[in-house]
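The chain below stands alone and is given in structure tokens; this is the form predicted on its own.
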Amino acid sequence: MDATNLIQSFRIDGKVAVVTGAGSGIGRACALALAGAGATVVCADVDATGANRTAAAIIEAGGSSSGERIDVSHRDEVEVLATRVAAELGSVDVWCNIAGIMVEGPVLDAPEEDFDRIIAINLKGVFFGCQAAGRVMTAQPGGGSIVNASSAAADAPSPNIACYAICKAGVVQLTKSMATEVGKHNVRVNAVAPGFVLTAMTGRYFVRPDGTVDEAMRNAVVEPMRKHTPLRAIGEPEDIAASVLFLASDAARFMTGQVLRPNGGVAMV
């Protein structure tokens, strides 16, 4: 592959991509990045307003997109979306399982309903997405790329997020196991495991109910995280989107069952 073709391999022109959790944060950044690289992007989120807002931003920038409301914890909704996108747009070339939630608390006090909820969204939701996308991709000539969202929490344990970490560790093993099954159909399955990223999920520590930022609280949360990373940096959603775009593209055609860790060096595996 010459240099020109190598650069072009990062493009995904003409591809059809589905991004769950596209209404905000990392999911939104991923949808925008994939669209910017040439894909038609289906923005899926339980927050229909957020999904439509992301799709509108893509269209305004000259891309092709639509918004879809989906609850990834409902298997039938995920399967219907994958089947419909393939029928209407001709294929599902990229599927990014980004949707997720955070539930905090010590293991000894974790209510069963909290554990069930986070498993339903963060692990089963990814499993359902892998199943639905995998069925479409293995049946189409071009194969496809599935990208799952894990977390540095799968590698570096921290107090009070055990339920979250369990899900994200499960996503890593799901990614590797599925990669061994569908590779013969030219379907790649990889994951990203972000470190601390400034999103609404992390912002809940320092964003007031009216949307304003408590700067003192922000510094109390962010600065220790910054100092904890070798790069002395805090991630932005676009940092994760860059890794997702790479894994979605042909630039990563020789990668499957891998976990990229854009985490500032907080966990090195």
Ligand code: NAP
Second form
Amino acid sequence: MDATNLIQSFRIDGKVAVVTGAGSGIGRACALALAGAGATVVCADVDATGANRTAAAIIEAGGSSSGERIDVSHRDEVEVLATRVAAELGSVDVWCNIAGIMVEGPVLDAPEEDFDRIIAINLKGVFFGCQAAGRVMTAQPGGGSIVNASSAAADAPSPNIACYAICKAGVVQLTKSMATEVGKHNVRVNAVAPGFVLTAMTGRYFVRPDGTVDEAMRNAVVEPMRKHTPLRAIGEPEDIAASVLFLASDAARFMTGQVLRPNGGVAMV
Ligand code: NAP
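Cool, the form predicted on its own is there; where's the form predicted in complex with the named molecule?
Now the full complex is given, and it begins with the chain already shown.
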């Protein structure tokens, strides 16, 4: 690598990337960032409209993209997508497991169905993505980079999100374990653990069904978060996409099994 031109190693021109959860929030920002850095991006989401909207935004900006409806909790759908992308586009160089949901409530009251649902999407969905992408990447000459979405919730326990935090801690362990197995094939597996980011997932506390914002509720949710964060800031999806792009690119070619924490300093591990 040429140290005087390191910025080039952040480019991923000609690579093929798949981003789950690309229809909204952090996944959308990741898809746009990877496309902006030169990749062809497959935008995958259970919300087909959102996935197609992100793909259209990439194409509008001059990039190459397509939208795919996928439910990451269905292993067969994930495997079919990985195999088809490799066959049609020639490789799967980057795979970002960003799709996720939030389920809240105290441990003592958590219904088994809620626990099963969040495990199916936030943990098994990432596992299936890692398996499907890993099989393609270990079989292709260039290897690849997998980036998984964990959360600051895995670092800093707080009430009412135990099921979510369990999934996100599991994602970290999956990331590290898999990294030890596939590194010899030049496949890297890393994770990001974002702090509080304004997206549909967090906005549902204060965005009304008609799309208007309940400002009093917004302040009640966001301001304590901001004050609690060393940088006194709330994250934007692009703050997370920057870390994902780094991990996806050759700039991180010596990194695997790691967790990057774009979180404003709210957890320091
Ligand atoms: P978001 O705006 O709600 O986006 C999540 C996307 O994933 C949505 O388009 C959602 O579709 C999709 N999705 C849900 N279930 C799916 C499934 N089974 N298969 C495929 N796609 C599915 O949320 P976000 O805030 O960007 O979160 C993205 C990731 O970052 C999640 O893994 C989340 O846990 C993690 N994260 C977020 C924060 C934060 O503060 N926002 C912090 C730490 C970590 P629908 O809208 O149709 O459900």
